[in-house]
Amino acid sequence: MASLRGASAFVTGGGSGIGRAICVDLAKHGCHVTVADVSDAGARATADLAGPNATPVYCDVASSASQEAAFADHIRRNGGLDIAVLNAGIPERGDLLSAQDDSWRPTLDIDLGAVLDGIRLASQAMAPAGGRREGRQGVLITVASAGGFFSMPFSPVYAAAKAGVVHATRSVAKPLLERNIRICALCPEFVDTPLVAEARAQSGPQSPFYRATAGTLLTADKVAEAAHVLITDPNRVGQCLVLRMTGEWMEAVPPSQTLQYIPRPATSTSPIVPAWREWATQGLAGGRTTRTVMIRRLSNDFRAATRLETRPVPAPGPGQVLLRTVYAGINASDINYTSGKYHASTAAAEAQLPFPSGFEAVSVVAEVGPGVKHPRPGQAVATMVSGSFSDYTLVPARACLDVPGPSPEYVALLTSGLTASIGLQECGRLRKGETVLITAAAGGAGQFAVQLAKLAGCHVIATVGSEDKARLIRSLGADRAVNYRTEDLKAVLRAEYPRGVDVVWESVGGEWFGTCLNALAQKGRLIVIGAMSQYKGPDGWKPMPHRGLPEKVLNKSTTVTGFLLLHYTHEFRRHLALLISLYSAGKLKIILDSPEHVGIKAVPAAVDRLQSGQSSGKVYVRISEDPLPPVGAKL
């Protein structure tokens, strides 16, 4: 509404404070204003200030009939309604937690119920048959509060009512726009008005409310300025404008943009199963020894770096548990580990030789040390500690993560699943409707990244190395599968995604990093989770030069973020519970590579399988050749 001249406006609570300031501003800009208020004296005083364009009308918004009569009076006098400002409200009445009656209810009835009545009456009055002037768009402004977004322990009912106004405003914005009516909400912090003065007087100098309003308050005129912007700017639809006491403006983003999955509370931990406990201890019957794949020298050639050795199994000490490994996961990083890349330096890695290999497993508890209450013998647990390529491992009890049972699917949820879940949340900051590029999408982590990005409401592009993998990744929800052996990724991105992509999940490295960086849209985010193409050279993982990187990042305001899972150990339990919940609910698929590798001696072959690029899904090893514990209905 570019000009207000000649428009008609109806303002509730116009007899004082914010309502008075809005009435005066509207009248100053040529509006015919109805000053509606339960106080006749207040309404007349406002009309005197506003001048001849303002008319006082009695209106008790607590009564639907009174509010309806006031709207009808406005339409009779003005021939229609163009602008409605639903401002009337009261402070907290009564004490919700200690009240013996419903003394708190008027706050809800007036601050929410009356506003909903006002939205109904105003929108009907603005309907084409009712009386909006030809060519004008109707405008509805609800006056809520910043308390609709922030907790107010001293005014819980008021905060609940104002939150209701905010959500009602958002909810009706689209259907009202279809009727050519815009609606927005004003959400100021504390304003220097009679309402705040009344609340301060009632609460007393020692109250939290009194202290919260002791500083510099907003003025009613500043709120009226913001209302003027919302009324006159045709691009503001459903906006909830928060006005801080500092004078800053904030737009409240709908919560649907930031909702994240969280795990449901577990009804129980992993069950204690006697058959599992028996299986876990029977391997010690012939003597307390374990076979372990040890790293004897640093090399990215896993076979050359490791040797299978037999070592003694000590009894668990205080705070420790002894685990029998059921399944161990294989990861691209296994050869980085054997080459010492995760130590502070090559010298530091060499000083640790020999050290055990493998860093994720699903196991069964065989024994627990003194003081350990959880887990218990016979329970299945997951671990992400060094030494998973072993028959038995001794670990701190606090390192054990609950899983429903000894299944290879839960191995897939560890390094692969957690990397995808934590990485996309912490570094990707995915928003619904964004375009996400997942490289090496058919791998263990890539498959989860595709599915989690789709669950977040994103459009997903996935790179794969075969048509079989393309079919697989499409079955997981990918919108566009790019087979890099038959298609040029650069050409596909230029032709089909000229605007660029918002988020890149990059695990290939080498020249692919440059391609992905160049494909970012403005303010795009590139997450580096690995560089698989650089791991296998004769000298191991070597840095790649990327000339012009600072300039490219600057020119598009993009972000390049590294993600190393070990820096997020504090998130493991929460995200693993989330992934298990999604899997149990059928919202997440887990693809395991085949054939299954059986026996600890098969670890090198499983590493070769992953590094060959031929795997599809999570590569894992069933460590024991013995028959596995029964799972059955316990899963």
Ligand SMILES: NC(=O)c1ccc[n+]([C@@H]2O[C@H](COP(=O)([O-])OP(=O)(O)OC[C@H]3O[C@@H](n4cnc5c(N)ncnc54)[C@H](O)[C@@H]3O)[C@@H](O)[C@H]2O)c1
Given for the second form:
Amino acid sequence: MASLRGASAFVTGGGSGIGRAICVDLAKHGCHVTVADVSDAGARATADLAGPNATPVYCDVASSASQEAAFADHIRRNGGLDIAVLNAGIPERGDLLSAQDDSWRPTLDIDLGAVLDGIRLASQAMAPAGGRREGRQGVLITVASAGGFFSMPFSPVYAAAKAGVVHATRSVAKPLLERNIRICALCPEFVDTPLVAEARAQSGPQSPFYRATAGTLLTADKVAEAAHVLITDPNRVGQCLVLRMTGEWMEAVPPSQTLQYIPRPATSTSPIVPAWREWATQGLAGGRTTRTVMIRRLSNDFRAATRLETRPVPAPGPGQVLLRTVYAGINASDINYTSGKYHASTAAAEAQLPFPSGFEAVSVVAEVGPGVKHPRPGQAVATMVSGSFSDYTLVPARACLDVPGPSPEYVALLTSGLTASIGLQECGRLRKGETVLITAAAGGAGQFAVQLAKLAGCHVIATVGSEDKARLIRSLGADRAVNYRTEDLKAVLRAEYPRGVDVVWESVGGEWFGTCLNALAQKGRLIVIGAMSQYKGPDGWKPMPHRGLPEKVLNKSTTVTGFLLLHYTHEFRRHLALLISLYSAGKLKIILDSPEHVGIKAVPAAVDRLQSGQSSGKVYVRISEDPLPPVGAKL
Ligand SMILES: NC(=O)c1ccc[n+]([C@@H]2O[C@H](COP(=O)([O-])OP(=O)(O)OC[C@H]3O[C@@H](n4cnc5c(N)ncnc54)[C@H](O)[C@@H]3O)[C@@H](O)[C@H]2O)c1
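Given the form predicted on its own above, produce the structure of the same protein in the form predicted in complex with this ligand.
Below: every chain and molecule of the assembly, starting with the one above.
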């Protein structure tokens, strides 16, 4: 269906979340939309948003009669039906395994039964009396879920219902096409809607579901974009489109119309849901070797400096633990490390060559050496020691920091989160009501600096390099986002903050340092976190001359402080626990850059991504190419 203008669409569950975004999009493109929902208020609110092309209609999909009446009403008003989006759904109800009754049943009835009924009603409305539809092709979209493909230990009935929707969609694709109706399924991962909010509230902060949905979720608008493509692209038939939280679209089913049933011999004896403990040692099964990204020569060109090498995995000695890396973090300073900048001198760095790269990871303990009581095998830990770009690392047990699980969010809280938390506390000494300027605010550390400054009650100005990043940083609480590609930071500060700013979080360097220094108010504090703009270039990090620095500092009684995280190791445990508790309480968001980089060979590409300035939030690499245990697997 190339154009939606003049077509008519029926959307169940249009009164909220994904359904609402789809209704608004269809109406915007000239489609006459019936917003069918059991919530009158929700349906009306959507119709108000969508404008005159949208009509709210009461419809309880749990009742076949109610859904039939709503379809009939649509056909009366529009003279036919072109598009139906069967979207209404509810989260898991009751607890299947401990319920004494069938309190779980509404989930199956609404999320599967009502969708099957909707397929029946919509296809009969599009091709009356089972005949072939003439003229414009009909389109049916079922809203299933990525949960239709993976097991959801916390929502088994929901997963069963969604798997049913996927399978029904595939099964009817061919017979419906013979009636000139296309059907496809939308299968999003977690989306930021009231449905997820309700399920989170029910499951509580310690649950695997709560943790699985704690990061950056898809937005309903992104799902509506995918729905738009499925509706308008005539080549999509029977497609089950999985929308990843990383932003990727993946096809879950081959677009074949002749699905084959090929049973295979069950040769695998591994458990269905491997626990993390098994996963951590399974990588040792093929021989005790580990791959490590080694620095062979000093250079700020990461690719030129490093080589992937395979070496034996040593057994842990007394007081040591062997870790299997799950996620490793990427930092602007990785290229300072490869150029030897964190050694006492270039000569000292050269003398140590070759040495391993990467300095932060979240891992799972594979083995522990004699005398180690904590951590235990299978436990998730964070480390901030050299060599994290490796399959396995051997570290002292005392270097392991506790984290609730092996998730990339906790990698973000390491160098990035700790730099913001410790740096602002030790050097920023923020007071409520002060004005704070955060540079590179959409970066790994900047995102936390913005949020922590807001939590401290400050007014936050944030510099970013794109409109998307400006939106992102405003969503984290920034009061003023300055897109330096379209606005002049100096002019903004002069016009809008004539008194100056009290604290600057400066990580860009170069000319920016001067601009930020001049912007300080009396007794202002400037924290030098880094000088990212100076790291690159053929000759590496070259010092900048800053004329008049002593005079400027004196004239306004300002302070310029350097902050290097390495000097604050004694604060790591306390601040990491603090950040984790803020995150668990929903007071701190963690933005992860997407798409995810997978496999140790992807480390250089991830370093490039960070250096390109295109990334938003924390850049990280999933080190292992092996599939990870599913969400909720035992630690
Ligand atoms: N939010 C997610 O993470 C996510 C992920 C994958 C799939 N989905 C699916 O997307 C669909 C929409 O979910 P959402 O996240 O937008 O949820 P939502 O709660 O924001 O919206 C669901 C809408 O369905 C309506 N509804 C519920 N029961 C109904 C009934 N019996 N009759 C008619 N309307 C009814 C609600 O009133 C609400 O307006 C659901 O099928 C859901 O399972 C959601």
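Positions refer to the first chain, counted from 1. By rigid core we mean the largest C-alpha set that fits within 1.5 Å across both forms. Since we're looking at a predicted model, the values are computed, not measured.
Shown in the overlay between these two forms, fitted on the rigid core, is a CA shift at D334 smaller than 2 Å.
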